[in-house]
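Given next, in structure tokens, is a single chain: the form predicted alone.
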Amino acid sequence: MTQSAGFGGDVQGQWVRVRGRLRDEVGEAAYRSWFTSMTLRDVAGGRVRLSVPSRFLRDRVAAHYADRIRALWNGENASIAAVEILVDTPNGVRAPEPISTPRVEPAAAPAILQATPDILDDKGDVSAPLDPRFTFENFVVGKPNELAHAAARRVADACVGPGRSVPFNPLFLYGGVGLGKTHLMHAIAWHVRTQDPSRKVIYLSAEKFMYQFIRALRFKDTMAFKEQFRSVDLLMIDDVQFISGKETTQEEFFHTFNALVDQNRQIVISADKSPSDLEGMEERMRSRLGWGLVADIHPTTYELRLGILQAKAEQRKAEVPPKLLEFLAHKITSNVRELEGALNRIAAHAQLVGRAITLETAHEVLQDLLRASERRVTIDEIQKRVAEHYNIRLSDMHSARRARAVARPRQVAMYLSKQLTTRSLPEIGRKFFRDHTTVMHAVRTIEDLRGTDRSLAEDIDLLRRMLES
């Protein structure tokens, strides 16, 4: 390959293309945030050197893009095996940064992300890439997600330990988005590769799966397929909601995990309902995901969101008030992405424009979150207190059942539907797996009945509060 003093044409090209390519991926306000201020160093011996003016641009750039540039990098020189991020220190010297990953070997690891067996199965690229900051050193615990937290630490030091138990097959932890079910699945399999890189771990998404399996119909090459997934030691699958409906999908997954099971070998799965609420998923699948331990992880309090915060800004090293870390605490409660999200804007702003971190500034920054946090209420979650409310299944808001006592939950659902959200008739009905018109009829029965019946307006201002609070 060709050195980069001066850089080559041929490496002068590459990088353009890189960029180029990188730009149409992340679209041009992402590009413009994170990456004009990218420089190629060097590129020698199958690795590309990057350097960025700050280790807050570093560190974002190498949690989120690094292995993606590895890719496109690759793309245009198949000798490409690595990319190492640098940041440029005020006297002009370019410094490696260590990128802040588990240590896979009694050494400290290295600062890069490589195309190696490290995040790769035995026979391709079928693993996703696990996320550096996915620990269980860096998990937040709290009265939500206790459980889940033992469980999947639980699963994880038996993966290693002697003997190599299975204290329950399969593992399943669902709950709504950015509540910590991803994170809790890297930092298993981070444990088990750590502790002893000699155990074949395979994390994917159910998409990616799926992808897989076509892939192997298609090449037929299921014989291959089939040996790769029931030969691991660990198998992880996250959202598997999403093969709800996909028969043959759901047929090869059924096998892969019976196979699994009947050679001791451990399963972990995600997903975002409970195994009995999930849609479109066969009965008998159903069954087997809620053979072991189901844990579920609740939306998060103001205990655990400040926990959170105060974590992140420690490991950031930012300085940020604690008044400001209990005001958004309190003002972003959807989900732990979001909440983290906030956090970064912050301290990004403060990095970058040069001013203090302040409630003033907070307000200023995040005025469209804020805004949007205000009322925020979803109809996913409407239809759950309800469900919950009237001790009735998930799955009936759904359901073509007509009997009274699902029927009027049901018909309070779509009410308040209508009443907490921006959503259309349509979209409502739909949600339900219904039109609109029926969506209209259930809000005016309703309306009509809350002058007459006491006890069902109680139960309408009861949920209506818990849903606002």
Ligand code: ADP
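In this text, the rigid core denotes the largest set of C-alpha atoms whose superposition between the two forms falls within 1.5 Å. None of the values given here were measured: they were computed from a predicted structure. Residue numbers count along the first chain shown, from 1. What changes on going to the form predicted together with ligand ADP:
- Relative to the superposed rigid core, Thr248 undergoes a CA displacement smaller than 2 Å between the two forms.
- With a cut-off of 2 Å and the rigid core superposed, Leu147 has a Cα displacement that falls short of the cut-off between the two forms.
- Once you line up the core between the two forms, the Cα of Met223 stays within less than 2 Å of where it was.
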Contents of the next structure:
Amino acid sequence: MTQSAGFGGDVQGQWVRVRGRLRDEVGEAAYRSWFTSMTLRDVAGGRVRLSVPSRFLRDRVAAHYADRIRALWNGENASIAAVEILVDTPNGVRAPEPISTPRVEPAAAPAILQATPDILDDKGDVSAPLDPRFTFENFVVGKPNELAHAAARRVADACVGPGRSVPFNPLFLYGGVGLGKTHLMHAIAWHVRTQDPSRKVIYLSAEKFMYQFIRALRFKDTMAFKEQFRSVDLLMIDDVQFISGKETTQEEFFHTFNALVDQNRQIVISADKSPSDLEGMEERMRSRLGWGLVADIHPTTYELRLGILQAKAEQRKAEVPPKLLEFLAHKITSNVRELEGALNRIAAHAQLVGRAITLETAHEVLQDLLRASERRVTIDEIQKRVAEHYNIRLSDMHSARRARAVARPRQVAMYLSKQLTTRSLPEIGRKFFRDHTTVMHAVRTIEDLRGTDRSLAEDIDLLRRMLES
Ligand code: ADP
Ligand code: MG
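What's the form predicted together with ligand ADP like, now that we've got the form predicted alone?
Starting with the chain above, the whole complex follows.
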């Protein structure tokens, strides 16, 4: 039975309580930005339909809060299994309170649960765009990455040309953040695309794989989804650790994977850990992932960092004194992305002031980067500092208490752990006795709030400076 216009006081009461909980969780400022204009449209068949006045709001709310809203509703009314967020038509009749039923834009596909529209492209192209800079030509080879590079080249070469073959299936690349995994995968794709455009190549992140799959399930379109993947010559899935703990997606991935291997199609996978260390992955999946070649990208060495800096400086046609490159290669050791960031900043600065930069000015320009890489902050330290700052007990960082006074500081600590350490979401979660989705939610919540809540933003800046000094 549809309970719409004039629905029972019961549903109305639930809606009021859900909103109240939301307000407590996200804080007044974010609540005002995202939720005050949201109205309850109807509740039917275990599904709640909410409307917001714009597509923008719909996308934001669907991407960041739909899951949480569903959980809150479900807490109020166990029969609620789904929440749909719709866009009101611009000229639709909208009553100030959801007494009448606003008309709904028919073209707008309802965004359900975890759909994050920003990573879905409307062209229906499953493969994600490739970064034109990520080619083999631009990849600097050194001891830490030579195995991964050689394997990637082998796969790329074997995929084109007359004697096409599959040297190892899968090629599994793993290593810490910013060490070149994505770069190598894009390089393989570019090579195949330019050498033999008839080969069908799909590159996408595991995250996007999951969203596409969820969308296919939702639109009852799984046949087409399966077809897309099962007709490729080369499938590359980046950051596969993302589907840890996501059973249905893993199941689908496992089937896709097996179907392709059976047909002798090449698969390349990347992750932040080796197959056997991928927690939250089914055993059969982990063992299958390790069947081909497992190539580990090690942390960079001084020589590799210097090589990369020289290559990048040359590409940018930036005049950077050799002494300065050496200095950077010594000081910024975490990953290549930060190294590039430092070089970009120096080049930008040089351009701005109109002369090449000296070692002394570099110190100034890179103060924060240098300090951050000198001291690696730990999650324990972050929890301690944040607890002190908000005057709560350290034990509340892992307690089950959900009161706002402890929940918000805990979210701040999770956020800072993500920002200031290289730990993964599951690793951070464990430190807080929470799962990684809670951490993800915390990170997004704080990110949003920072934009609207001045005092929170100041707290975070202060904590960050204390932790990095
Ligand atoms: P990952 O996917 O492992 O986190 P990326 O492939 O995104 O890392 O690399 C981060 C950045 O560092 C990219 O801009 C990439 O081009 C650059 N990079 C990493 N390794 C190398 C390398 N060996 N040579 C040149 N650039 C590199
Ligand atoms: Mg990557």
